[in-house]
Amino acid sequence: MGQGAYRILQEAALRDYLAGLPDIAALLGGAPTAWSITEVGDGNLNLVFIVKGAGGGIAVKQALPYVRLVGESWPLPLSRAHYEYLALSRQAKLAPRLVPALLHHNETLALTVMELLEPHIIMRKGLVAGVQYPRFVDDITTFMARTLFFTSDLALAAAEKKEAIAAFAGNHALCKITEDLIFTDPYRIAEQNRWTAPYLDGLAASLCEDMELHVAISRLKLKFMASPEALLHGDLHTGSIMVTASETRVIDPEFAFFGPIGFDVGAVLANLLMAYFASAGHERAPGVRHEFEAWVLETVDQVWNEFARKFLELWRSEASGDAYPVSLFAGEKGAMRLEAERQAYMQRLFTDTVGFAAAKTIRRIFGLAHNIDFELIEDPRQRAVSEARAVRLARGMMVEAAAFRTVADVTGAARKLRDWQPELSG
């Protein structure tokens, strides 16, 4: 079938389109009229369909020419589907079996067909329910270590890296969303900001007056804009990860671009920490989620430690990039000095990670799009208490970075805030 012009494919049009793709039609099996098509997109930007036939199922994602959460008043380029497809293609090579298999892509329609992930669920939903995922640490740290290391200057020749940066440079509209919604809007009066009112009114106002926080977030924003260290997923939260007890798949990299490594790692840690603070609001009886909460904080520790171990292991064994030329570190003395530099590099990366985790947390409480971790807490006052605890930790992580030298410092601070009672407005 020809590419044609862009059009939004609802059920009937999508059925006809898929029927014209022989490989996809064969995978689904049976008569196209018998296929079930269900729109399941609960995200902020796109249409997502699950299509099932007698022989199997697929997932279909189509970009809309606007932000779905807001509507046509916020236009958005369809090219984001191209960057998502490009990112998934590269991630599949670097971290096989940790992203969905790509089955078809139509650039004009901004449409991608992928393997149907079943019985996987969105990880965030599982965390709200208090489910533990034993495979998650190993899988997500492998995904991050490999996709970030092998797209960095540690693994790529300079020319290859610059060409890769150029391939994603056009995704600036999605970067602009991040620059505004994460690094700017929560710290000023912005029409699309919202929070748990009236309880967090005072805290929201304080963000607009906190100059130390403004400096800290601006430094992070500059690093986000000006440090193309590696190819990022760009939106690596627990809503972009699908899981079972034995499998993990990373989805939705439409925000992909070359940026600071700590942004992706920080996003994962932030969403785990938010799940921890939200947990108290989902308790049906005192103490019933303590085991889950202990697992979440242990997972935060392990995600950083395992990521750092795997990243360093790749650096020691797979470094073929133009950064840190081997010829400059010959002999035992050179090897020792390079290893010391690796450790210093990881310490700087950890500091970045902590800051970005804090930024992602504050954005999810005061910005445009919130997490169901907090949003599904039925009692708004309890929700505000959980959110205020998370914000207190996040502010400390951002403006008192020197106090967080290890991931144990982060989880230790979170643990101390588990039962802290904030002063709320209203």
Second form
There are 2 protein chains.
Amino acid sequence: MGQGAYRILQEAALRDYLAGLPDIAALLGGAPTAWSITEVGDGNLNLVFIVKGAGGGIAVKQALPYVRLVGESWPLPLSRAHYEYLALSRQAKLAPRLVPALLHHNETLALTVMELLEPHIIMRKGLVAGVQYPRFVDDITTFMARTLFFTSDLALAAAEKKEAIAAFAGNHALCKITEDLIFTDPYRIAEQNRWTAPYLDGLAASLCEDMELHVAISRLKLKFMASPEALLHGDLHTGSIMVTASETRVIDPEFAFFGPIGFDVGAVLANLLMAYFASAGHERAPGVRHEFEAWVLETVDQVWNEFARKFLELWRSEASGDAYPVSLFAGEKGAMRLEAERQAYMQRLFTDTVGFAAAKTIRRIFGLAHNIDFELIEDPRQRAVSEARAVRLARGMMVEAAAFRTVADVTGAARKLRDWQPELSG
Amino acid sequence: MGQGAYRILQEAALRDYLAGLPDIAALLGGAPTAWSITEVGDGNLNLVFIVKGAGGGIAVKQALPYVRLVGESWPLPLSRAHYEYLALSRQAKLAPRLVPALLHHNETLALTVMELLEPHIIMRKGLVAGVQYPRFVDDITTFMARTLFFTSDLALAAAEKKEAIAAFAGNHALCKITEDLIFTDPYRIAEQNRWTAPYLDGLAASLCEDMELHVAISRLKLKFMASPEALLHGDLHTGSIMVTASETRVIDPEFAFFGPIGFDVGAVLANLLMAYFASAGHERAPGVRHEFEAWVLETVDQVWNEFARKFLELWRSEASGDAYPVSLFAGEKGAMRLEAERQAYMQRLFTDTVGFAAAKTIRRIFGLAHNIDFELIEDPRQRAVSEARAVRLARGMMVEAAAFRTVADVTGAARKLRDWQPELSG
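Now that we've seen the form predicted alone, could you pull up the form predicted together with another copy of the chain?
Time for the whole complex; same chain goes first.
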């Protein structure tokens, strides 16, 4: 197809473009002039349009050559749309029905057309509202176990793995955002940092002085940069998950690259834990969110436990990779020893997960990008209280990650902090 | 240059080819018909010619499309010559005078022309003869510290590092040789394995049953495959080092790729330790190699200690990478904490090094590729005794790598095994 050069497609141009795609036009149905086109992008980076016709709807995502949240002063390569497309294609094969269906991709325009997810909402919004999602544990753990296991050395031949790492190596501008905004800036004085002032001023300052924490975050940063264990989603928070009571879809894998497995798993746990600590701030009357909060913590437990169970099950039944070759673990004794090693591997992975979850929490409270779990708490003092509780847990998780032996250690610590009253500044 | 297709250049064709390269022809001097051309490749993979004219000499290396040691039944991509060239170019910048000068490279022919190293000999031959090399410690530790540090996350920006990893990802066929021959085959029944029979039959069988060892080697294999810490030489044994009393040159980096730093450092230590254990087998009269053996163990100590000192010194003075950002370790307290973390990093690296050194030892005694340190011991029983001592140390190093806290723990254990009498089979 003659694609021409990159240009930003606003409504009229987008309508013309889509009208020129027979399959898409047929799906939408009716005359192109009758299609409704609405820009709904509330993320930090891209344009997102919902297009509806008489026959159906689609979602259109176009990358901008800069960070939307900040503007043209912060350029960002369009190639991220290509990596998102690569990742989404692979996820669709590994975890069908857990990602939106891909309908069209134009690399030059950095534009992707996907299935419209309706009536799905961003999970984070549901969590703020106190909604429970009964499908979530099973779906997200299937998504993580399958996408992470099948792109790891446990499933891939070493040559395939190296080629796959190279295929995503060019997405380093997106990795750099993570390296800076998650693993560096919250721990130093940085212009883009912000927090609930004045209440958290003291805590923000203490983070910049806390050398144990700086060592811990630097080790995590190095692991993030130089441990290509599997193809990560790379931004797996509850704002990248769309849900209904009966469906879960993971969206927006533009940060995809080969990195440490615990980074994705930790992202899910961290965002649930933040929903838990934020919940007190959304209480309309004492105790009304008690059941929701219990569900959130139970979900944290189950997300790890089910993820670990499914990952191990895949390892036992689908280990076609070059790591831990079956031929070295023949016989009953070998099988037993390999099983013990699988458990040890999961324990190391859990320690990574705990550390990365802590990093994902702290950046949402002191870094550039915050989340509505906390931001929608109207009373800033109450918001600061919720945030301080989350930070207290996160600091312990980061500096003493290995002391959390099981996920129950994490949720138990969270529960104990539910009514803890921090000392605030100001 | 019109390169045409790949073809193997034997003497006549090589002469014509070199005559067509003005700079090379000028260096050699005189009429091309007067050049002497000798094939000297004693490695496992390639053709190597020494070409001499009235004015000077060169070395010419051409990759064959198969493993020379085995024949056409084991194909191997010519692209390895390209990766060798890439690695050698980078090493030449980082460690000038410690690698041969590059004079010409032809990617299509998989052919490289280099400075002729004369009167250098392969270090392993010198070690078999009991020769001490006073420059070796300083040179090899400079080579390792500089090539490894400056290609690590401590020196490179994350984006550069990812691009560099991708640039070497295609060398996976050479990595696969290592994965199979070092990290897998010696621990299972494999057709290509061989050992000093019948004396080591029992030990060979026990290796295949030793599940603790299988777990340890599998962890090392996974680290080899998925820890791109720095650009490795990838095959840094004493057969890849050419020496005189006053010079050291590292050659043959065709196994280069981004892997764990301890793999290169461990290779050097392992090959020195094997020279130590083999020495008893080369004794013409009791005690005549005593001084040499003391020098070898002292060299092991110094190689680690000097490498660590130089690597740390570079980290303190040239840390321009994205790992451990200096901005997180401001002030006296920060500087102290960062220094403690550097020491902890080196301790983890030492543990890796100990494990990889063990792996490099065991493969030379039970795998496909042996070395002349042991092979030139004429009496097979005596050879088996030396090998069994090396294996005993290596098994401990692999299974309890972290118990060796300093390199003196390693050389101390080696010294204790100098006269240990193993039980042999047969």
